[in-house]
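Below you'll find only one chain, the form predicted on its own, shown as structure tokens.
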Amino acid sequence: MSDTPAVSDAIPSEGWHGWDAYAPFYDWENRRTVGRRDVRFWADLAGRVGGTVLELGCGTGRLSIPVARAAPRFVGIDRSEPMLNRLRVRMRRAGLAGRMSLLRGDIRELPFLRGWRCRLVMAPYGMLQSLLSDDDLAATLAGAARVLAPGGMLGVDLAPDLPSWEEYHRRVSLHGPASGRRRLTLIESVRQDRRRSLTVFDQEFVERRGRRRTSHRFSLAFRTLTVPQVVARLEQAGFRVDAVLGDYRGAAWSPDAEVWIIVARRA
């Protein structure tokens, strides 16, 4: 058996922290959650915009390949190399290291050489979410108006209301099958500072193969605002806000939606 070190009450100072531990788990997670419930809507709004498509935080590519299927030229930019390189192989298996380009980096600080443009700008599955400050908001808001060619559009998807969530202490959340003959177990807490509409995910996976036994622990912080105060940003930073949807079949929003999807454009 082996351990690696426990993790601490504090509150990740960085939305990217715990990332990088997260990797190689998270496919495994989202099979079992989100499945493939949002794919169509990204892989549709990225075939009708007809242009380059940029992610903000593209991961291991559960979006990026169907979307990059459907669209002319993918840009993808991550800061988690360990995520970046699940979605190398991924593009690779594809046949579509011709139209897709990885970047690493910080979505705060969009890499791009004054001039580049794209359609769209998707910032999915709580992404933006993962930004702790308003001034990192701003940041990440100013560069995707910067990057879109006018009339370019950005489309947002947000966890619905975590700070309404429970607290709980090391809750079994999933368990089951994953490659190589391993067993997963996912030992969840979730810890709430509602100050800074902040909510914390302690994860542990519990990773057995055969008789052996070993503990992955990291947090991962997320920060909610409501979709009036996440429209105003938007505003100010010079979008249009289009539509604001709850879910992904195009229905109204409403407080209680099962997500928080706006889509704006670039005035």
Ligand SMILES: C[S@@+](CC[C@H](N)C(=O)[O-])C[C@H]1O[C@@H](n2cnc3c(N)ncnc32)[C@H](O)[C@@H]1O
Second form
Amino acid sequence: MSDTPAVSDAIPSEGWHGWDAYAPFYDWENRRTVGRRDVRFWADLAGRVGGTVLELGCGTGRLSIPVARAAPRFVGIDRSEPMLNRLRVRMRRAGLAGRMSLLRGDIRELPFLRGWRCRLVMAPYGMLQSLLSDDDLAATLAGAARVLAPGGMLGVDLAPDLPSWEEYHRRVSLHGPASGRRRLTLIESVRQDRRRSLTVFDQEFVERRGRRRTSHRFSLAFRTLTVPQVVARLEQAGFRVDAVLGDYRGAAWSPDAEVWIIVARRA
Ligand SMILES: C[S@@+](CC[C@H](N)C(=O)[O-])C[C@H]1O[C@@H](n2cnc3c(N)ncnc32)[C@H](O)[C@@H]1O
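Next block, the form predicted together with the named molecule, ref. the form predicted on its own:
All chains and molecules follow, beginning with the one already shown.
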């Protein structure tokens, strides 16, 4: 009998689906893909605003730890407990538990008391594209406006390339050693639902330790967003756009830029 669990052809109905299962593999994969290329940008922005930073979808803390070092106070929110557990370990190891707070919650309904304020809300690494509808995007931006002090900043980093992924089926996209004398292989499929502007990544991580082989399968869905679309939404939510950037060093944006960052201010 196969140890490969069945995977559904359905499109995940929520953008937070799949992340619990992804948690053990997230850092392994992202060390080989995005790496640290956006870290300095967010740490510098946090240092410049000089107040409490809220990260939406903080995950395993790839950005949270360096940002928390640069900010007087850091709050991270994420819906996935397994992702947050990894960040808790990192936070204690880094000796940052005194100025970091981690919350399990949904970014569409920020769980803060009325009157709680921060100076920077970060939505990095395509975070807003885990929201699969316009209503979810509007609710999240309204929540960000509510918790930002007047003049506070919102930074949004969009993944520009989602619609240009070609569809493919079960390609080995990564392979290599992992901790604990394991070897991991990522077998990935890509599906496009053009009508709903969704890109779905079906991932299977095959873990080998000695002769033991285990397979972990899940799907992640992301929504295509454009810069004009997000700018319009930001303005509706009460933000004024300060800058649109095309790289992490501050170059101006163009539609073919590899990086799409919007920095807005609560009006
Ligand atoms: C691309 S990861 C980003 C993690 C981290 N910010 C980074 O840059 O490495 C997206 C994270 O958002 C979380 N997430 C997705 N939808 C969410 C939602 N509606 N509310 C809260 N967290 C959510 C996932 O659990 C995941 O940890």
